[in-house]
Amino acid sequence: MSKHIGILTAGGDSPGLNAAIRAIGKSALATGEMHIVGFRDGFRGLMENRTMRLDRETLSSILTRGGTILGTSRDKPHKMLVGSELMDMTDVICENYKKHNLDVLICLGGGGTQKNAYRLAQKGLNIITLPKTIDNDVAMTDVTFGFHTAMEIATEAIDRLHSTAHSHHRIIVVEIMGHKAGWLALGAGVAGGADIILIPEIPYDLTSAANAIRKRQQRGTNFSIVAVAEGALSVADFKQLSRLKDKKAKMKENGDSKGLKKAEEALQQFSKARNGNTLRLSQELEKLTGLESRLTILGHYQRGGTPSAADRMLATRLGSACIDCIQSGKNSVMIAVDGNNTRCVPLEQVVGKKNLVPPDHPWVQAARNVGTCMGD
């Protein structure tokens, strides 16, 4: 019997999404037993029943394209803005799933998408996900597609900034994406030869970073490159955040709704207060070292453009494996990378977890071995 497959992309855009869509579509059509339909703009498109035909002609020219031909959004099925109100549209999504006679819905996305997909699986829908994010922070997979391309882009930026830093005897602070996971800043920092790398997993001491720059000055090197993940925290900020999180957990455990609300508000205020934190870091380093400092924020530049060969290969492997998974009758799983192979991981083992950089990771050790300051 023929199968009907739905596919959507959710969360932030990422290099390799179109390569994954192509792999899923072509592999499905090659079976001669599968029909595939794309939903536009993530879970919102599924809720609004906005579709896109994914035939061979559509799929034939998208391997090298960045972004996603399906479009994306950060809408959550259970908290979707309809008019001016946040509403639970899960039932509507389930209805549209049935209207299209879907046998399975494939969701391409990061940690948030895995959570939203799991909620739909709990409602009885057959769900399969693929791990996508430039942050590389999805749990239970060796790597996510999009990460390699973003790391290449950030590395190239650091390469180019070296000449300016050297010519003007400046400190160049490069802010790289990564709120909670430092994989991107770490990888690009090591590959780009950054002198200091600051990541969320290793709280930094500003004095330690400044001392590393002063030592370079003493050796006659009057410039430095500082690669900073956007979520990097000073030791003081890390301690404050830990206290706020502990307080929230305690209020939740005690069933104190008022206390919980206050704790959540305090966390929001902390987050707002950290806006512009990298700029302040740059200014403080200038004061402490006497070297002129400049900040470069790469931002969404890291997400754009043609995916690297590695990400095209990875997305193709995962997309192809997804169809094998469907044919074997599995659902409520994420297709994970396991060395040179792929494996199906139950979604319940993925949600609520993050793949963070272990402080003793080989990349961290390699950075330290070549004299890179990690801020601690």
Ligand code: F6P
The other form holds:
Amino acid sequence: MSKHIGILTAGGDSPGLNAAIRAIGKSALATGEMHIVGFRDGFRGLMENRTMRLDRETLSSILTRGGTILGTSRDKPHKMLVGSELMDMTDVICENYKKHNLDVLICLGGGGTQKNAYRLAQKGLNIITLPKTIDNDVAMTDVTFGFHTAMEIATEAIDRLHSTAHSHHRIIVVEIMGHKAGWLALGAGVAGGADIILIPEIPYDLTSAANAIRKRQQRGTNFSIVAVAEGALSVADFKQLSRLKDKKAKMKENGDSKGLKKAEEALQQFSKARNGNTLRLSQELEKLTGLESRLTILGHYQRGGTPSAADRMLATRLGSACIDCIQSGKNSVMIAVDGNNTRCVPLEQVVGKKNLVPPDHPWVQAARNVGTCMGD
Ligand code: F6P
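I have the form predicted alone already, so could you send the form predicted in complex with the ligand?
Up next: the whole complex, starting with the chain shown before.
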């Protein structure tokens, strides 16, 4: 019996998205009984009924391309900006799903997309997701596609920063993406031989970081590379953030809507005040060590360009497993990486969780063993 499959990419783009679209599309077409349609710009395209034909022609030559041929957005079905108003567009999305006679909608995305997709599944749509994000923070999968490429890019940046830091006898602080999870900063930091690695999961003490730099100076090494995740927190900030989060949870529990609003505002203010945090870190390290310091923010550079071979392979494995999963009649699942295999994990086990770096993770141990300061 013929099946109609829809596909969209949502959230921040990731290298490997096109490889996954290609794998899904080609595997679907190879069954001889599946029709596939792409929706542009994430859930917004599904709401606005903007589609892209996905056939042999459009699927060819995209394996090596960065970004996503479908386009992406961070729009949420239940809170979408329409005109100047945030509106719940879930019903329109469900209607469009029906209009296209879809049997399944495949959503490629990170933690936010998993949540949005799960909401649609709860409305009765057949949903399958794939885990993609350079942050590698989706729960219940060994790894997400996009992470490997971003780690390569950040590592290469650290390699290049080494020679200039060395020549000018400077500290170079390199800010690496990752608000909540430090996988990228940790992976690139270890692979690039950063002297100090600061990640959100291990609150840092500025004096420890400065002492590590001073120790290197005493040994006659007058440069240091500090790999810092954008969400890394000092011990004081970490405590403050925990207090604010606890307050929010308490207000929610007590059903105190006024208090909850206040607590949310306080959290927003806290994150606003953290803007420019890595620049301040660089300036403080300069003051404490007497070494000149510079900040490099890698930013979206880490998300762009050709996916690595590992990400192309991973995205192809997940994309093709996704079609096997549809054929076996499963839905409301994420196709997860499990060693050399893939497995279907029910979406309710994925949402509301994050894959953070355990402070005793082997990568952290390895960093410490080679003398890297983790800021604590
Ligand atoms: O997609 C994840 C991510 O790349 C984070 O690492 C980063 O903090 C964020 O997206 C940046 O988002 P945007 O592209 O919306 O600026």
